[in-house]
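Next up: just one chain, as structure tokens, the form predicted on its own.
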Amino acid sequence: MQLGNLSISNAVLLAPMEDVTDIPFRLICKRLGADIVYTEFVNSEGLIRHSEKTKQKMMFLPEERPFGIQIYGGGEGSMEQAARIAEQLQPDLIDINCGCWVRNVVGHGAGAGLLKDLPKMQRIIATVVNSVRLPVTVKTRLGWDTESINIIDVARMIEDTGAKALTIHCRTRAQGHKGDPDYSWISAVKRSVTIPIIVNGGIDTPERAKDVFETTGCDGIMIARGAIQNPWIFAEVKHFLLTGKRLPEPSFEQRLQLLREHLHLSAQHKGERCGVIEFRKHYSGYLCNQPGVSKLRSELMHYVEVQPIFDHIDRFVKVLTTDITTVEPRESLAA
């Protein structure tokens, strides 16, 4: 896949996800093999109104490169200004969100709402492309619903604007995250345009990743929710594509080690209390497949400091390794 100065074969990307793809999580995924990582969704209106919270979403570290800032909005003027503000931070690319299905985004004519007004989508993308020197990419869905799938025409239109790549979430806006993604359209899209096509939606195993590459001829895949539960998926996919064999499942000790590293990064970049609270959504991914972990996850939710969490986990591991049969739901490990 050629994207500006970037050249990546069988690219495996981390999808932009609101309240998920912050600096700590991106660093973890990058270290585990993600080829490109992205910000959370950056609201163009918030950006041009100088919202500090919105600006913070665009911050990144050198080790995250290649790195993309994803912006969204329903106005040409605000998107143009937002793109120029984003470019000042010198990311490797700017991505336009034309696929978010959430009601309050769609209701403002942004995200997947643009699928109901293709001339407006075209104007916004072309405006952004012409306002910056960085490569501009687009992420969208197959269509508004199953009765209005128009991704081939949309892909041609996006290529005509000068956008350098297209990511397709292989569900409709009406589906949201429900139902099986339909990858069958991708081959036809590939035949219709020359820009790189990246496939998103439902890719949560190495086997699924390999099948998507082989059956669609896509240039890359983008992993979203599958990375929340299993950030090792980037390394697993790359190993499977290369060898046809699965990497061993991460051991519980490896999961705990990565949990500690991730939590430390979260506290470091957000402040201890905020970092700990915002990390809570990651416990279910790291703590699984061991007796008593559901109770452990529940108990860790009460903490707002890092060290008590580490101490609690150490006590859990000590009990587990001493006699696994003693770790029963009736016994609390709380301090």
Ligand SMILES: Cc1cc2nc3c(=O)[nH]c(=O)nc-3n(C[C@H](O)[C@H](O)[C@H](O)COP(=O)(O)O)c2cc1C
Given for the second form:
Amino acid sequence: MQLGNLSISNAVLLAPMEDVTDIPFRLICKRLGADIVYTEFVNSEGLIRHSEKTKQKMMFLPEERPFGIQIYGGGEGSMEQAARIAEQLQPDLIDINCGCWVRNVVGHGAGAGLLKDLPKMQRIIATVVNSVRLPVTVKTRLGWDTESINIIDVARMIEDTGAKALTIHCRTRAQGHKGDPDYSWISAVKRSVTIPIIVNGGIDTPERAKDVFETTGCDGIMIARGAIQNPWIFAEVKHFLLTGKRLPEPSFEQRLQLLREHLHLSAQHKGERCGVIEFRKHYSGYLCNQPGVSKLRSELMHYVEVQPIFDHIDRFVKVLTTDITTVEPRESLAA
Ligand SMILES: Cc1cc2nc3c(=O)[nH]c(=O)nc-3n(C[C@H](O)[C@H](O)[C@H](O)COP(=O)(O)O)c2cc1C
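Switching from the form predicted on its own: structure of the form predicted together with this ligand?
Okay, now the whole complex, with that chain kicking things off.
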């Protein structure tokens, strides 16, 4: 797909996720093959009030490029100013969130709330497009609910405003993050517009990714929870698209190695205590497919420093390898 100066074929993107897509996680996903990474959604009101916490959410490192800042809000004026502030940091693109389903975002006429007021959505996107030089993209959903799916009209409108790409989370606002995504609308959207269409929702295996590309004709896919559960998914999808074969699953040792690197990055970028606490959501992705890991995961939740976590993991591995070496002879005897 062509997006401003970027040209990416079969693009596999990391989705914006609040409290998840911070610098450490983005660096990990980037290294594993994510073609574009984004901030979590950044509140336009917070930006124009110069909230330091809100501004921090937009920070990124050069090696994260191509990189997008996602903003959201329900007012044209604040979105215009927010886009200008975001542009000063020189990301590669600005994405507008028109898909967030949570009540207090929707209640302020932002996120998926804009699906209820398309003239306002149009004004906001057009205002942002006209106030920055960067490519502006939009992320939205199929519609408010199954009775009011309007993605084809919305896609045409978004293209007319001058947005450069559209990501479609193939669920409705009413579905939240649950239920099956419905990709069947995408080929009709593709026939209706010329801007790149990126499909999101429920893509968590290489097979699903290939199927989505083939059945929808989309230009890219975007992965959210599948990347938390398995950051290797980007490399796995790309390999599968290229060869039709699956990469071998990462070994437990490889999982632990990446966990250590990710945790280090988290402590480095956020300070040790905060970095360790915020890292907890990632244990489930790294510590799996091994007997005893669910107990290990809950034990690690108690730490607030890095070294005791590494020590605890080392003890776990030692017991594991001792068990294996004592179990193996008995198994071979049985055979
Ligand atoms: C923890 C979490 C935080 C999210 N935060 C954002 C966000 O800041 N901006 C956004 O556009 N979507 C956000 N989403 C939605 C995802 O980007 C994505 O659209 C959704 O999870 C569906 O994709 P999936 O089925 O691959 O998870 C979030 C999702 C999760 C699970």
